[in-house]
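Shown next as structure tokens: one chain only, the form predicted on its own.
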Amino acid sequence: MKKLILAAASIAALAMIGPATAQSPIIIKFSHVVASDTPKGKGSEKFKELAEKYTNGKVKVELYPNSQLYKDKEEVEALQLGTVQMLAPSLAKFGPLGVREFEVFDLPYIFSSPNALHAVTRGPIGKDLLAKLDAKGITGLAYWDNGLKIMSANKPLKTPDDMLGLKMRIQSSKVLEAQMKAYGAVPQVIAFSEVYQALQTGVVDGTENPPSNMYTQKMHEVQKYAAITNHGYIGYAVIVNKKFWDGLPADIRDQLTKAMNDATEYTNSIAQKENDDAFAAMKKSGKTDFHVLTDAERKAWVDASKPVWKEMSSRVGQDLIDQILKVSATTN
């Protein structure tokens, strides 16, 4: 796989030189792992409307979703060697990249309300966050939501008590690791397109995802039970190639940024109704019995996820989870 990249990567080295120059429209490659009616989804779908009615045709975006041409693993790297010049990968995809400091989101109930969240992300935390990635040839330039995590499994899922023992699928994030193994669980690594098999055949016998994912990837037809945890947050960084986006004409490049700027206005606008939609769906097919945590029960899952934050301290950084603290305290 790597040398398929490493070829399709010269290739568009050659695409990328001097775009300013070309007649023909500027290509935009956006691949991600997640279906086309995902909060994701819909949110590429429309800066690829807007990208290409605000710069009069000079962009063309070709959008790849359902992992059609890399899997998690496979895509920032993609990225890196200009393969493809825009992703929105989960923000767990940085920390293997070596910015660990994106891991501060998989911590579970680190943020006291959505509007909490936003005000980090929407604030200079998120900003720093993004300016991170400059050294890794990679520009940020939005998060996008997606929602809140629920835990799912074949068993009753009530209290931490209940994952002894469990195989649960994550990210690769040592933050889920560690979560996972605070709630007494085996986590196992596995991309995002092979879950569903994976649940299906018993390799693992749970995971975490907000609804929406759960329901487009059909995983509520192979697990039986789940817990409405709201424990964690999946959230995505839309980043683009710095040596291609850096390489645009100052014109396209203003365009695209209200494109993108626009595009996740109507995101983050939607991914709660498409959580919302999708947790109805499920619960009315009957193949999923959720379970609404009573307030002793979610004390308990907070209780079990606390001491994750000071496992991973040295990893994320204290200074960055006190940041954040502080603004979730502060925020309604």
Ligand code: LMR
Given for the second form:
Amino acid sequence: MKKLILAAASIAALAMIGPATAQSPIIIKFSHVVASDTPKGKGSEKFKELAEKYTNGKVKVELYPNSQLYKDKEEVEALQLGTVQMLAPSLAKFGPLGVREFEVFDLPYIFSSPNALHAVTRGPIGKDLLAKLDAKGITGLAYWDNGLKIMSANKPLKTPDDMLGLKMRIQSSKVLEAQMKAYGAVPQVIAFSEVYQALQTGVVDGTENPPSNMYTQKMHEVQKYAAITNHGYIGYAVIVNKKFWDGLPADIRDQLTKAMNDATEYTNSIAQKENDDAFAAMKKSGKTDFHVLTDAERKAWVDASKPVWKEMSSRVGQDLIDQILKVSATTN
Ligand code: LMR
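What does the same protein look like in the form predicted in complex with this ligand, given that the last one was the form predicted on its own?
After this comes the whole thing, all chains and molecules, with the earlier chain placed first.
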């Protein structure tokens, strides 16, 4: 009898373990194009850690950094097809998806300060922009910072006049195309994973990047000069396949939302330091000569940038530009 009870108990125990072990975790493939040692790389690692913790292992996040899985354009297509679930493309890469308004973030010198930028991304303007992704089968979850771009080339750069005729790599943004043309340069869209080689082989003469991207892709080894123009911003929208997101059990979605909120706070708290450290490391390497602009030189960049706002107003929306300028004017 005792044996029978024991046998029944172990069958019952097995039955309980059975379905639990058979239940495989929900997989989130998170693909991106930068190195792990960057604000976005570290932010995605933080999200993985917290998502797996908050869901008690019911969700597993697989990270694919450095264009390992997809390059710039392919990753957005893959998200829509559902072959990856999560991405964090730069805001300059949403135009080809048909949401051109995001390119407003590329307008040179549009944000008066980091606080002004954050008032936009964390306020109603940022929220409305993310909502525009819904129609594309995408849910926007958060904005992550990288930093301000510096201009680099293989010849000294002090003012926009020095850009005349230079072939410059850009992201796939029409605003960046107009910006480079306004400076007299010849823009060329190249996927991020191919920039180092394009610079090394002379396919292009220069590019623009925040220090963290420049350093982690070793671009400083193939760019002799850079000017600290801080003319534009690179940041990201973290996005997820809408069908996948809406199909998650509500409790899991809540836990993932919390993981994303915490990871966002973390990413945005380290971004500036990541860029400062990368800049210090590049300076120390001595491979690139970094020029600090005088006030007059800075004014020349600002003045050369202004026509771009007007030229691109119909693309990104004059209303949106005005709203951002209003927020900027009232935020210090
Ligand atoms: C670039 O292509 O230069 C950036 O968008 C890369 C990135 O994701 O920061």
